[in-house]
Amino acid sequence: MSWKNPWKQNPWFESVAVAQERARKRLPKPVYAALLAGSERGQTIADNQQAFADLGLAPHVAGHHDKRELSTTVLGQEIGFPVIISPTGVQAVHPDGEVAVARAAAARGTVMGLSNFASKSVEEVVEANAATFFQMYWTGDRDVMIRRMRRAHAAGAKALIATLDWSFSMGRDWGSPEIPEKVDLSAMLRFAPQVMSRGRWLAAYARSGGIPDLTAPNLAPIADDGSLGEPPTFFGAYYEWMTTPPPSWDDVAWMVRTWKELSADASGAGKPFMLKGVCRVDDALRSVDAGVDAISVSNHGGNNLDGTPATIRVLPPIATAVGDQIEVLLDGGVRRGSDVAKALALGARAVMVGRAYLWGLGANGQAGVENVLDILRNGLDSAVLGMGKASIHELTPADLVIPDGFELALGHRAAD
């Protein structure tokens, strides 16, 4: 009979907060700090989470359903529960990076969102999860963007996400982590004291036979024959982004139209398009005018313009204004399954998660991401059960305790 140490840490974790703490202990300090992120005083990142805590639930005592329907669709993709992976850049916190996340999402029956700032190529990620949405920033000229769209479509991406809510807010009150442009000998020597103290993380890279890749393969130059050049470093890609003039609403409409034209099937129908970063009712209405199929109510996870309200506060007026015309998703501050239930009750079709799965990835690779997705699914199921619903589609504001003044309607459309 074998003996097991009862004090050995269980690799499974029971909440996203525990995943975060495991990631903090496992990752080198600058790597963990990069995941924590936030901008300026951190007001928005804090409000994203506090706003969910401000909402209460109104459960029933009897009449519960023994089976609950959690599945839905997002941009034509059937998913097992209304949580999808939000695209985040350079996931070199683990050797398998975005591929591990894509596999975890596929294992749990949901969509993978892939950033064009990712550390793994769109081809690799689509192979790991056919239900992949490719995300682009407005970076480079139109010809460059067309080539990147064609590559994503050819790889099999099911939809395009455009993230445009970026104002390059600089400076964090708690300090920004140093991130090397590339991991060369100089960088290895400089970061050695912090890396050597994280033996398990270092061992994982040693077993993979590689080192953290800080390039952006999805932004590699594409020749006329479709061949790829050398991918830029993250900071090279970031420079291209910063020096590209910001888009107008006409540019957004062009992006939608171009993606649909080049991804059209035999019937002429193009693949769907999501605009991420909407916080105002007037911008939601302009998004409909531009032809998008979905928006994500988002403040870039608190990494952009600090002082922007929590997304759950601005969701209801936006969902009321455009929810009958396009799909409305939400991201920002989701840490529990009950947060998902609250977002659905206030008008979201689904939520996108970022930091939560990155902490799972940092703590335990693909299994850690699956663990986080299970936490969110189980928490959502518990909330739906407690509120006496048979389906997530039955959730309404009446199932919540909403404080006076909680909702914020930003933006009023000017008269035509």
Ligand SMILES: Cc1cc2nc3c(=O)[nH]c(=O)nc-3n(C[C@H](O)[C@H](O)[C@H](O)COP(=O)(O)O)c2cc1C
Given for the second form:
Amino acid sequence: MSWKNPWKQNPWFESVAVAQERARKRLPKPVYAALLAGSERGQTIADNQQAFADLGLAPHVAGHHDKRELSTTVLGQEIGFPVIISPTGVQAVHPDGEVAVARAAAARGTVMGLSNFASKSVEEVVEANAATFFQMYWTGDRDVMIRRMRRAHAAGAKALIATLDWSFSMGRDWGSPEIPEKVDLSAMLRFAPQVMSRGRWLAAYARSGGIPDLTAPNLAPIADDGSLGEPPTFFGAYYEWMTTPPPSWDDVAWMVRTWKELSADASGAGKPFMLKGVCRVDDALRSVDAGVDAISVSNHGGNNLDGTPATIRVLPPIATAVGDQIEVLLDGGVRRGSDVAKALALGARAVMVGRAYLWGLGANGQAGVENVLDILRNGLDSAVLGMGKASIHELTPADLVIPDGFELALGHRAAD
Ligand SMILES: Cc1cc2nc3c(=O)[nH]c(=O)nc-3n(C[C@H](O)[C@H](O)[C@H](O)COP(=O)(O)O)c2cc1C
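Show the form predicted in complex with the named molecule, please, the one above being the form predicted alone.
Full complex below, order starting with the chain above.
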């Protein structure tokens, strides 16, 4: 009989919380802290998760369905279950970075959202997952933005996500990690104690040729002939962003129009556009007016303006106000399949996840992201089963226990 070490760590984890704990142990402290993020006193990041916990479920005891429909579509892409990858500027978590995430999403039949601050190019990521949505911030002038949109379209991105909620609020009560601009000798020496204690993380990078400088390949300058210049450093890219005057609603409408024109097919139909970062009913209605196809009700995972309520609290009135004019997604605080069920019951078509998959990536690369997606899918399936539904499309607020005062209608616009 062969003897197996019962204490050997199983690479598979059973919940997102376990993935987070594995990532915390495996990643160098500054890398883990960069994923943890949150801003100011951490009110928003905490509320994003607390609000899901405040909601209960109202299950049935019998009459369950032996087959449950979990699939849906988001912006024309068929997905096996209503969870897609939210774009994150993942830097130095894993050598394969967003390519590993994109492969995991493809393996689990869902969409990859790629940040313009990502460490891998849109071309590589689309190759790993054809169902990739490219995310842009409002950075650079219009000509620069048009070139970046053209590049994403030419690479095969299926939709554009514009994230416009960022307000450059810096500082956390628990301290922000130091991120080196260039991984040169002096940075290596400074970070050595934190990095050397993370052998498996370091070994993965050593195998892939060492720790790269932090650059943003999707923000590289694009010449008239389409050729790419040197990608800016992460900090150079951030500076361009900080010094770009913020967009107006006319700019949003311009962005939608421009993307649709440059991605138009023979029939004249352009590719879809999502506005990420909507928290208010009036902004949701303005988004409809600006011509977007979808919004994500999002507070940037609590990394931005602290004091913004949890997205799940502001979702229901937004979903009611826009009806079926556009698709409504939600991101922020999703850690369990039952959280996905709650968001759908309150009007989301699908959710986007950020930290959940980052923990999986940090803990175990592509397999870790697949593991997290499986946890979310299986947890959703259990919730749909328990609530006696044959399909995610049957979930309604009546399936939930909603405390008084839970929903918040921000910027409610009286009928006009
Ligand atoms: C480390 C980190 C980096 C992020 N970078 C981006 C980004 O580049 N673009 C973007 O639109 N959102 C970014 N986000 C926000 C996520 O897309 C998403 O809105 C958020 O993570 C959702 O909350 P959750 O982490 O609780 O799932 C980032 C979030 C984190 C945690």
